[in-house]
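Single chain ahead, written as structure tokens, the form predicted alone.
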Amino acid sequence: MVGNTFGIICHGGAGVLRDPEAAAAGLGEALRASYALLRQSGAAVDAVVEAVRVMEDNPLFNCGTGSAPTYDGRTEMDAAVMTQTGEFGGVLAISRVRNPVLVARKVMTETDHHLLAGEGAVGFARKCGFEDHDPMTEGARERLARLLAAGESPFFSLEKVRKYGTVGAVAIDRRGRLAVATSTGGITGRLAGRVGDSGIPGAGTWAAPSGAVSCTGHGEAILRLMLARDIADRMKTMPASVAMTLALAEARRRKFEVGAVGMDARAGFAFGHTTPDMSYGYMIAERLFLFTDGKDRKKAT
């Protein structure tokens, strides 16, 4: 690590984009939240949890408010969160909660458990006080109905998917700790109780001295590359950047449509995918980076 740099990087999904100047201006909000905790000599684990709270509460996003529902209509969420030593928190498949990072952070300091699931995961949330809540949105009815009509399931065709709008972020903070929280609603149309990547520590979420990486893309994909785990472990001998591009170019050989982003120990961004689109941004000494497609780049200083 560079002297006391601090920063944060977040994701909003991958794919197609629908609206990338809504994404961006999510992302902007999640970052700034975040890094102010950063600013104020924050945690790292502190900064993630965060920006993913943000994100889950804004509709646009496919996590916490706003996600995918199933091909019975039922609304289930998976987060995790992790930092540098090992810690670790996942929730999979709970419904009826208004944030899932915040009990997946909950499992972590409340339990010597790292994952619990489904009912046993609501109950521990109802236990901890977090109330009930409806994450559906009228959107996201909107696009069962029309899938429903049609007669299909995505969940079986991924050529019928190429929206993928779970969120991540990954931090490092004045001391050099590094964390990292990854929260979804799962593609529409899926079967009840299927699991994704990123509850799963070292799939879609993983955190070691050497980095941390959140990702989003196809869940199937990403768990059979096991891909937070592997980036980060390539960022044992060489920088984030180069750790991400030679992960990604293994992805691409499969033809497999996933995204993440990520940051090593010396406070190096990474960011790539192998869909058409994603969103995402990086927040370091004050300045502000977004991104939509990988190209279009704003900056805020």
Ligand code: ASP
Given for the second form:
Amino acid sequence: MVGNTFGIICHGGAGVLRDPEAAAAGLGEALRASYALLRQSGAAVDAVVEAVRVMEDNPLFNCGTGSAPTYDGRTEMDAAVMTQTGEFGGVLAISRVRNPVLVARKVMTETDHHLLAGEGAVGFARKCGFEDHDPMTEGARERLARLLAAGESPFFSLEKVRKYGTVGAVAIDRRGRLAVATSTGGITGRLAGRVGDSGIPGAGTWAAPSGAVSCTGHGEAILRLMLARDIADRMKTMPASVAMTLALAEARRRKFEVGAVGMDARAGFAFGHTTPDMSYGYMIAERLFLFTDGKDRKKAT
Ligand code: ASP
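Show the other one: the form predicted together with aspartic acid, since we just had the form predicted alone.
The complete assembly is shown below, putting the previous chain first.
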């Protein structure tokens, strides 16, 4: 740990970006809100949940409101939160809630379980007071209609899946604690009931004393690599950026379309993707950095 350095890194999904300017604006909003908590000595876990909550409410991102529908037009979302001490909560294929990440956090803090799925997850959310909310948007409906009109099968091929948009955040607080949160609407046109990597510990979301990582991209590939855990494990012996580079080299060799952001215990940031693009940004030492469309979008103090 380096003194009381604190900071946060977020991604807004890997793949081809629909609207890079809007992605940068949305990431900036999430980073500012979560960094403010860290500045006030907030916990890393509060910061990552806040960052993801803000992006879940932004229909641009594929999570919460604006989530990608299944082949038969349902919204099923996965989300998870984890701390470096191994506390974990996740929801899988949850529907009709506004903020899956907040439900995931309740699973972590209010139950002895780690994962709740489907109707059980919705029932738990209602017991916790989360109201009924339809996350479907016109844009998500149109994307599904275009896919169906093109005759795509729900057993989609990897080459055709280029738009992701899952969100994730990794933070370190003033006390050197790491945490991560990830939230997704899945992939447009998948089979109902399909669960991706985002809510699965070790796959899309992982935190340990060595480092914390949130992934995006083709969920099945990330599951096979157990990518978040792989990157965090590598951080035991090398800086975050080297760990990321080596793990993604293996993904690239296998032609997997993935991306990730992470941070090690020394507040070293890392980001990378094998997809054409990924939107991401970070805030550290009062400075905000945003990257989309392969460009450094904006540097602000
Ligand atoms: N990883 C997500 C999934 O496969 C998709 C994404 O990153 O947008 O469900």
